[in-house]
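First comes one chain, alone, set out as structure tokens in the form predicted on its own.
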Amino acid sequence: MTNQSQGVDFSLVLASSVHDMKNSIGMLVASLAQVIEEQPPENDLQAQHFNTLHYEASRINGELVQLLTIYRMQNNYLPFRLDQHYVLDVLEDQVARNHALIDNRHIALAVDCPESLAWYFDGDLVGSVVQNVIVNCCRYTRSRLLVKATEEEGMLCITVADDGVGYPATMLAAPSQQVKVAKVNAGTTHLGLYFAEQIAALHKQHNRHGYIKLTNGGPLGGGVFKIYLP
């Protein structure tokens, strides 16, 4: 017996459950952050462990808020706020929400915006994609991250630069094309270049669209990732 014969719709219902999860990962993460804060680790084993916990529930958290998000888009019912933001609150808050982990793994992080940059996009969807880079690149970087805002020819460009080993050649070639051709047993789907290129597209002026774009080398000398967004 099928799904709709029994009057059930499996990605609704799919759908709902990745809210779920989202919501009681995102309560652990927050948890998780808290009892480091409040109980530092007495050692450096004990710190690893910590930063693996925290790291993988923040990676895990994201996914399921990519995951959700892209359900939406594909089902025309994504809220889309366009307004006007500061950007450089945006990132504060992009960068306060992962403090924990970023302290926990000794990395300096540094954020380069003008403070009277302001720009109109939405700012819950934009802030998530800058949520996944940031964690994402906690786990590759060596000790340096630069989250950076500037206008480009008329477009707003936001950068997050590390100063890791940078992005393999096939992800700076096609980075929309990887959670295409991902393998299910190779430890990644690539799912966050696919939301960040969704979200950057929503944002459209004119005859101009946004879009992402993955270089090496860079102010660190690592990956650096760029959304625009016109």
The other form holds:
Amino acid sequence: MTNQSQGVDFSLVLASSVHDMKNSIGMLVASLAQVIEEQPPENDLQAQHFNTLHYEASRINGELVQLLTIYRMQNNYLPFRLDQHYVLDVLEDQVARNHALIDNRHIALAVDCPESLAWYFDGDLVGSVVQNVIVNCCRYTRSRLLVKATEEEGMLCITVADDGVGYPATMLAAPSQQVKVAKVNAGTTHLGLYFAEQIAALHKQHNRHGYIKLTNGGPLGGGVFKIYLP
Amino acid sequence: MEEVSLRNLRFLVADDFGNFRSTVNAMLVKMGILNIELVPSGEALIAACEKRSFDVILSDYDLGAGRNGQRVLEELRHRNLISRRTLFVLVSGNAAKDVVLASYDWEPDDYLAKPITGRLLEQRLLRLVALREALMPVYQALEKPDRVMAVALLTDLSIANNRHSLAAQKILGDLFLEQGDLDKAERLYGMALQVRPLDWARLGLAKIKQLRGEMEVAAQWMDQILTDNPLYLPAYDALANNLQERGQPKSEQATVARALEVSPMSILRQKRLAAVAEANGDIPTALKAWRHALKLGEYSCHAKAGDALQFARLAVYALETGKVVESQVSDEVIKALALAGDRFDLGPVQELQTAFLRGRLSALDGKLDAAQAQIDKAEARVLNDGIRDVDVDIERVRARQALGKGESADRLLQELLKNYAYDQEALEKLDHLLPEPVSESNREWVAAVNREGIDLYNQAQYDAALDCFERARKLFPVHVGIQLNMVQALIGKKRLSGLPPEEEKQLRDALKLIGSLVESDHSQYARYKRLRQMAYANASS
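To complete the pair, please output the form predicted in complex with the partner chain; the form predicted on its own was given just before.
All chains and molecules follow, beginning with the one already shown.
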């Protein structure tokens, strides 16, 4: 018999505590939004503090969701549910989830998507990819954000563009490689991009599968994130 | 999006956290909604729906002790406390749908993952209400019921190519299938599938195949849907039904078990697994499924007093026949029976069944005096109250057997056969106490399975023949004819290819059993002797 304590699977323990943390952060973000709504900031400095609190909490929430999803993906627990969705619904949900963050930062966000555009994909997973990109852009953009969906050569293309300084050159080259070479103390692991790429690749149809693309410039002159789904 | 208003709708919000209730309340008030009721538990939610009707119910999945949001929804729909007009939105703290999916038999109108914001909530509500308003004339037509009108309205919505078309197509497909309008349903699903491989449309087509009698093709298609999307629960149910109709109980059991792996919290599937596993003679699986069903039944409207009795009957039988040896099973049965007695109003029939089962448990425990007293008391009640019920009578026979009074049990059984001579349903139940069936249906069944097995035997397909006899033997374990057929098939196989040790043992056991059942005046005695000689001749050669 093996010793019980040696038998504990660290990744399993981690996953279950991540799950708890995520729920706590969820409560924290909701309470924070309520506090800000009930007691609006009295001056710019306060507003800035609220922004930081809100942004960092949202970011932790997003990271935890990603960690959990990747854990489930690797252990085949991930419920991947394809269904027909109106793309606009999924995009508007992500904006609505983060409207406090967007408003507090005075970001002008536009959603550009035909109302009748429907697609066959996992709305929860793709929604969380878009949400993460939006949260991230809120930090790096100057003043504007564009969330757009179009059909391009039989693929659904969702674009999140900003007017910030754009993505660094290393990320443009090979977004997913970043996870493998990332140094933990470098401040970011690019887990979000890895996550996005995995989610995109889960979507397959007729020998085509989804992918992501990063460019700079684009409609607002800043970073452009695109996810393509067959 | 159409102009819809939330202002005049009646809302019910349920969460065990006061904090969350007041947050949602504040969000709704901000939207201008005036009619809001807040409740802290699933029980309070159900009580509110018993008194009033609501347009929208927002319920958390986790409602503390008692029913969760999913069980509440199940009960509301099952008891018709809400109609299709009421929107039920399930809010979950766990990432999206996975927890919710793990239990669904009734789908809520929408899911919301926490954290939710006011804007998100409003957006979702507006969408749901717009859809509800678009479908309202359809619901009214269906309630009337005016199906022709419903079909006409749904057809218009389906081809309008707007954001309500998909929902309309789904309902229309179900309606066509219900009405047996297979050609129309096929066209509709075909149209939907031109765009995307939608699970519901694929399953619809598979069901049409089945309704047209192409059972095997239907099963293949259902299998394929499940390969592509193992989470699509309705396909498991459809496949299990298909296999049941085709008389493949082993595959049926496997399919129900797979559905339960995906969604272990479905009480109805647990009960189905228990029933089909018992029929397959897989007692450990049946007992396990009953345990799950009883546990889930604690907060389910699908729980019945009979569930505990069925579990108890099977468990006691398993203990008596040595198929289960764990002694704690006894305690488990006592607890389950006590719980059922507390929770349900047991009628005299169920009370008596419980009493006999308790007596059998005492006998198992070696407390023969106590068992005798319990059983005598129950017997007295049967006679005094003039209870005539075949399930109770079966318990009486089993109780006598448990006390070691085989002759008295046989006498009672003979008496019962006379009493129920014109009641085929009762005879079917009594069959299981007899070496050979007396009911017409079971006689025919045994005869048919036997014939099939003999055909296979004549073609030298011994394994297939053995499977056949095995199926019959499961139900009628001491049926001499079946046992002899089995022996003959084993000997055939032995001559052809030799027997593995476990089948060699099976052959010896069967001969021993038959030896204990037939005397020299038995009609099958000569055949038994001949087969025994053949078996032993083989062994020595």
